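Only one chain is included here, represented as structure tokens and corresponding to the form predicted on its own.
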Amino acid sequence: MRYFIGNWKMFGVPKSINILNKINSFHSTDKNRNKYRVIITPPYTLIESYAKYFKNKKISIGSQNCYQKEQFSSNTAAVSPYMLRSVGAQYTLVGHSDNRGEGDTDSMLKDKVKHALKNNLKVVFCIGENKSEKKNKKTLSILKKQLIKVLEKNFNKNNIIVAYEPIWSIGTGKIPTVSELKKTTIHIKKVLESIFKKNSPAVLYGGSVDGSNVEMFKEIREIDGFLIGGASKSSKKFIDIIKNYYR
């Protein structure tokens, strides 16, 4: 099973549902539709209405983050996994570099993952190295550290997806070479196997993915799908990515 996950970031108002309608109608007639899953993470303000609307359709709705406490607390503006689940979210991103950059620590991320799983949310756990770490050839050690500091053997690996997003690639148009990406993905899966003592969860790639470069990722069998940023805000661009992947 492949995943095409759209991260809308700070984008979207109620009528933006038209974008999802187009993606949904493409998916329902696509001959490859049983090979992949589409998940969209709109901002908090849209989760409930979108989740209701797509309840019996083929698009799953997720959240872009959650707070590191389980249910209710006195933290102003915080949204917990329990609250997200109660409005219909099925997935949540955790550890996106935007949020790490705003202060999310490994111990906060571990709490987020733990509470999200406990509330039946599937977790898309984001990891990635920055430009200077890449330049100093630290990519593999950074990714290993990000994984082992947060994920634990007793977490349900069937509800975890890992998304590798090199920070230097997000929104820059720069992407790793095929051989770099293959090596990195194999490394991530090995680390995950050592954590869970069994097969690795799915590993996705994210960072400047678009309709014209997605074909090069096809040859990397180890990649289980994509976390798509900018291109997911346009139904045409998002659909092109799926079409060209299966071309």
Given for the second form:
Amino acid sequence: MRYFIGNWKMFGVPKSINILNKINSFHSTDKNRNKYRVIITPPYTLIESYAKYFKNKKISIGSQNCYQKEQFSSNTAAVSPYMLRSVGAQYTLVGHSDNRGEGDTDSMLKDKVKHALKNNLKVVFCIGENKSEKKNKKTLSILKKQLIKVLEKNFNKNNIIVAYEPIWSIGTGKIPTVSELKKTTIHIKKVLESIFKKNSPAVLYGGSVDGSNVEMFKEIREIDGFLIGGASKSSKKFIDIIKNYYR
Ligand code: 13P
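Previous: the form predicted on its own; requested now: the form predicted together with 1,3-dihydroxyacetonephosphate:
What follows is the whole complex; the chain from before opens it.
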């Protein structure tokens, strides 16, 4: 199974559902439709209405983040996994570099993963090195650390997806080379196998993925899909990624 996950970040109002309707129609009739899943993470404000609308359709709805407590608390503006699940979210991102940059620590991320899983949300756990870490050849050690500090053997790996998003690649048009990315993805899967003592969960790539560079990634069979930012805000761009991947 491959995954095409669209992360809308701070984008979208109720009528933006038109974008998803087009993606859903494409997916429903695509000859490759059984080979992949489409998941969209709109902002919190749209999760309930979109999840309701797409309930028996192809697209699944997820959240971009969740708070590191399970149900209710006195933290202003916080939204818990329980609350997300109650309005129909099926997935949540955890550890996006935007949120790590705003102060999410490994121990907060561990609590987020734990509570999300407990509330039947599937977790898309994001990791990635920054530009200077890459320059100093620290990529593999940084990724390993990000994984082992948060994921535990007793977490259900069937409900976890890992997304590798190099920070220097997000929104910049810069992407890793095929050989670099293959090596990094294999490394991530090895670390995950050692954490879970079984097969690795799915590992996605994210960072400036678009319809013109996705063909390059399909050579890397270890990559189980993509986490797509900018290009997920346009139905045409998002559909082009899927079309070109299977071409
Ligand atoms: P871009 O596809 O815009 O580079 O964003 C990637 C991302 O951060 C998805 O979570």
